[in-house]
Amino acid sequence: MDLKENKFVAAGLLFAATIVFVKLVSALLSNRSNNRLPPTIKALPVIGGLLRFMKGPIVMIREEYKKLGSVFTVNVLNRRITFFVGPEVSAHFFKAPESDLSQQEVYQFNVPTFGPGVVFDVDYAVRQEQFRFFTEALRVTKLKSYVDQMVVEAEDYFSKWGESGTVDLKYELEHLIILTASRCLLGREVRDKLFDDVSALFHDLDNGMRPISVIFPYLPIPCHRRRDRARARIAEIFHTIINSRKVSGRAEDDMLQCFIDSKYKNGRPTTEGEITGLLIAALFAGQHTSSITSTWTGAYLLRYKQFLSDAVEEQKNLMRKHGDKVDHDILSEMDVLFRCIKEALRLHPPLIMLLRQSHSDFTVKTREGIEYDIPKGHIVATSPAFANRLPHIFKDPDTYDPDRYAVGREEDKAAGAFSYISFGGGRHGCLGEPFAYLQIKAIWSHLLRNFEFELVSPFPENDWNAMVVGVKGEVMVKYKRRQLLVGE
């Protein structure tokens, strides 16, 4: 019996020792793995960093970047958001396939606005085909016809100004851009006959996208109910327009027509619901960016007279070469104005956060050589508003200096492809970037040729309370009509 008992005791001890050893090894491996996880921001239990995040993500990023470096995680309720700051750690964010990092889950809050069956409410394969429709609607031959319409809209709008006066530049440019977008994107029927109605409906759609909408997009609150009514009414309007075009056989030169004519690879034509949703998505993507960037461009030009003088001189040179004509190719020659717009957009990108959902583990390496493991399930984020002001990429990053993009400096390429990310980049770069630059150039080339301006209100600030960060308050300017003389 003693021998038998000793065998049981020995077996028990061996079993216990094995369990202890396995746990020790597991703990060691776990610690080793945890040591490679990004540092986590200290925050309250349960709600995590939600309060700091809602108060202002840029302030939070700035503070934690100084303490934790270019990769760090914040817990927000039951989600982990890992930030990548700078091009050295952002390459995977921009280049990863959809199977690894996807947009669909994190942008679901757009579905009530855009509608079912489009963009973030469809799988990746269908979404890619719909993006192809956008690409075809924005190819160069189409852009050339859109530019002609942009120029006409600008000339008509500013012809209604007096010889001199004082205006809110922000309001004027917002209004002009929605007029131009209505003509180029939504169609002649909307621009000529239904502009006021459709503009009011889009206003309700816009106001239906609040910070709370990101977390609870279907919450039954008044702004969401107005959003849903506006979305239904817009669908009715485009049902009538689309049917009218199909019955009459009439084709127009606009994005609406491109979507009507689009077909999927299997030969299926687009539905009315898809056409409407794609138009809404296009307008949302472009309207805010263009109006906000147009306003900031003007504010900076009026503040920094040297760059204003350079932009005016460029217009004189083009007028000597082409006369008063403005078209797509002439706008493409406006390098000085392009740099002025690009610099305004660097300092004030309307989309301050870009998000993806991680579906697989991956590793990033900082410029200091530190490697971090990013687990599957994290939301990963990068911030154009912060990354565009990194001092190791941009000299004097808080200073307005369009010449930083000139040949020989090219700071936007200083650290590789993702040094400048106002329009995103990689697989999900903004398809409307060429359209936006052409639209803003068309407006400001006309203003520079026909008016003198003086900024009479304080220099504007960011409106951090908006979903798309715009210009806070009024931007009041005095104007005086004048004809730019090329011999001056």
Given for the second form:
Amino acid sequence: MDLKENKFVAAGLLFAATIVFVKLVSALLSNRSNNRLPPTIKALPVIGGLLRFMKGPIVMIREEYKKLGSVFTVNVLNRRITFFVGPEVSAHFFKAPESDLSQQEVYQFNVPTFGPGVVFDVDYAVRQEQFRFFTEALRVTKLKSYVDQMVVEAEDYFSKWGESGTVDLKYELEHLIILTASRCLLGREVRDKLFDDVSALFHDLDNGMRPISVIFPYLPIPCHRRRDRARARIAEIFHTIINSRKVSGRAEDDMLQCFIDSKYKNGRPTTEGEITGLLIAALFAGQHTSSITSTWTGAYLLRYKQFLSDAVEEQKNLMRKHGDKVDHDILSEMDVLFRCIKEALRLHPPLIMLLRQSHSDFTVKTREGIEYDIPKGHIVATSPAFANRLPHIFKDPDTYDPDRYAVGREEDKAAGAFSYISFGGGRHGCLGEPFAYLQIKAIWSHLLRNFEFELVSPFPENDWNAMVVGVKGEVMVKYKRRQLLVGE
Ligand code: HEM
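I've shown you the form predicted alone. Could you give me the structure of the form predicted together with protoporphyrin IX containing FE (HEM)?
Whole complex next, starting from this chain.
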């Protein structure tokens, strides 16, 4: 071999050695990162994960949390869903920027219901502006006028009850909340003249959102067709209302008016289609969630007489101070009632699972100090229904104990901001939380002041089959009118 040949052999050997080295390092690295992937739920190939999931996500989380800890993955068909259980691992879920963890893909199934040009049908920059419209429509000055309407609606509704009787509390509260939401959100025209038509149309929209719609939102099935027809008719109704307000120059004190008056940063006003879509989104976000929470609050108060009498005592104190008047500021003084609602909502959050799509790799550390790498492409999930009952955060987690939020205990803050997540938190925390509490307090302060109750049906259970998990069956109560004597 001459010198030239030697050089070629040496270069060739060096090249081969480099490739082997690179392969070894990358194998080592990939081994390391594979080792740090979260454990995967054992299930039959292809559909096993789906079957476990369909059996009930909370049952699955409970079983797997015991075996695998606070971070684990389930393969559902061709998707990987990674669960984060507990405040220690869910901070990134709540705080990550949209470029890392987004809602748009996983909540796409809402688009045919909300309609085009709003919320999950628009890019994040526009959605942020639309959520600014929500924030403005729900600020304290607005809430004050909504509360006045909530109080009138409650007085009006319960004035139609007799001296005594038996009612399905769930049905009654659902009905009252639709009326109140119509008044405060959809506006006077709908509440006063079009209530029956519009609530029938919303009923069709509601029924068009089924578990199957999450995977195939446009499947041509009868309930989707009814949904689309109802959506189109709602658009026509709001076209007429918005036009008539604009032509007459008449302004009202409702969310509809706020959306009509809203403007994007570039000065563009909202279109009729956007206004309608945002109102539908508000109703979907707030109506069932609030009525379910009102019913659970009642069921627990009637079951645990001690908390009922604490809540009644608080009403007496406020009546001594303010007379019969109820407004925003007086509702804000109802701490006992607030804690009773909050505790019902901890045990029964209607939104049992929150989802995001990951767009970049990230790492989470469990409270035991184990680190997991979550690859981009995973769907990530957290569950208020499960996380709200973790025993290392909430003492005797299955017990109804509103005092756990009292000064000195404050278990909802035990492990930081994401200990209690019925309203989500962080970047996408619920914008309607104050509205919801005010509405439920307005209803229950009226009921506590004017009626005595007895629960006559068995204590209710969760209706896990509903998209927004509600109360199963009827909640029958006997009522008797009473006048709360403040001197008592
Ligand atoms: C008890 C009643 C309610 C409960 C339990 C509730 C729960 C939630 C939860 C868990 C989220 C977070 C979703 C996620 O992170 O993916 C959320 C977001 C939201 N909620 Fe509520 N909600 C309630 C009432 C309301 C009401 C009355 C409104 C409006 C009138 C409303 C408007 C919104 C909006 C606009 C968002 C989206 C915020 C964002 O993505 O930035 N909610 N809600």
